[in-house]
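Below you'll find only one chain, the form predicted on its own, shown as structure tokens.
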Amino acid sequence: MGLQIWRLDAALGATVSNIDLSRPLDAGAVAAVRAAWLEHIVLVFPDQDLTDRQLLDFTRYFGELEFPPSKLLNYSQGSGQKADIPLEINVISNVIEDGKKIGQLGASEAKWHTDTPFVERPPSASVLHALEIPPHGGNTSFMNMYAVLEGLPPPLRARIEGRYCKHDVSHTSDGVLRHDYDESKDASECPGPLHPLIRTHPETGREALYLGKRAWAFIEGLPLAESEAVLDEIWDIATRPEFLYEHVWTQGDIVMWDNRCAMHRREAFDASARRIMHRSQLQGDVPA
């Protein structure tokens, strides 16, 4: 029996069986995952055991990759990473050995946000791989960035066409103040790129929400009492039930999703439990 993608009853993602990540994947395969990425926008694929450099093979199917945001940045103090994780790696963890955090983001929640918008370019898609995870908690939510903007009401949408949003670079999903920043006074003064709150996706055309984290969120050329207004609408819409969907995690579980027409958050999980995922991205467009 050949690959077999299935839809998930919820606003976006399917799953994709009878597949081994870890060997190569034939042009046929590698063609079905695409066009059903682009559709469903995530898409999982469980009982994976890939190495790193596997995880990277798998990856660089669908495009160039991406440096996580650490080399990105080039943080002073580094991402606290091991010297043997390649650079293109993303470590996602809780775990502290010999005194040192070997990953990012720690077991709180991770609010929501896409990947590295913080940057010109951001990445189109990341893929994450589940090597061990709590008992409970730490499940990642993802949106659909099509319905929530098809969901927004007309007079809402009008008060956003051609407005862009600055996309925090200074703190984390979790909330943290990145090495080598400081606090600003509001959200209107934060650093980070500006990029359309309606983007096109360059493959599909579909035009999508393109938001920034919330809490350091700002609509360019709005006073910043009415941009938060505005924000808050926008964001009592997104979070309704019709447009998330919520993955449990299994350990060996692969998740791949598309940066540039969805948000995803992590709850809080036990932070004496272990939790380490190590995350892939490719390269993307300048929002447009």
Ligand code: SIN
Second form
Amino acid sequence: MGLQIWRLDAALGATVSNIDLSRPLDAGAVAAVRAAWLEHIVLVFPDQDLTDRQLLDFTRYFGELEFPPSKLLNYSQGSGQKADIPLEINVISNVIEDGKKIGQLGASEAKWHTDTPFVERPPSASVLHALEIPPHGGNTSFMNMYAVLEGLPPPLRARIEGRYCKHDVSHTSDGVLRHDYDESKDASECPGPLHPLIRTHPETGREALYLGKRAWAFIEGLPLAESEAVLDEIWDIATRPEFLYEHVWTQGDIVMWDNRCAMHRREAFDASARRIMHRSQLQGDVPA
Ligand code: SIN
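Counterpart to the form predicted on its own, namely the form predicted in complex with the named molecule:
The next block holds the full complex; its first chain is the one shown before.
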């Protein structure tokens, strides 16, 4: 029996079963996964047991590997990641070993965000492998950005049509000021690239809303107060449950999402529990 794909009872997402991602995939399986990823935006592969190299091999079926933000931004202090972990792997973890953090994002909430929108060519996909999960909390929710755009009232959509948003590079998605950056006076002054608020997905041809993150976002060309008001109005709509899927992790899950038309949020969890996830990324296009 070949792989099976089951749509989740949510605004996005599907489960893919009867597939072992640690083994080479044939062309038919790769095509089926790609088609499902483009259609469902988020794919859940339960019960996978992969090394980092196998995770990277699986990711490579869908494009060129991208480096994590610490490497893309060339952090002067490095990422702190252990030397035996491939450079393309982004360790997301709250664990501290020998007094050093082994990964990023800690145990607090990682607020709604797109991965790495603060570069000219943000990644097209992220693939997250759950190696250790806490007994409670740390769920990851996903947002369908095609559906959010379709759900905007026409007058609100008209206010952002053709406009660009500044994607602040100086703060992480858990709100921490990155090494090597200074705090800005307000969102209009933050460093970061401009991307269109409405982008066309290069593979599906569908339009999606592209928000990045709420904090420090700025709609270029508007007075700051107006930009804040428009963004608040959009975010109130975007975070409605009708646009979301919440993933409750089981160890061994692999979740792959389309970063061009999804955002995600990781809820907080008990900092004394261990959570270790390894993430790979695919290179993307300049949003257009
Ligand atoms: C991420 O933002 O990529 C991490 C999500 C998670 O920790 O579940």
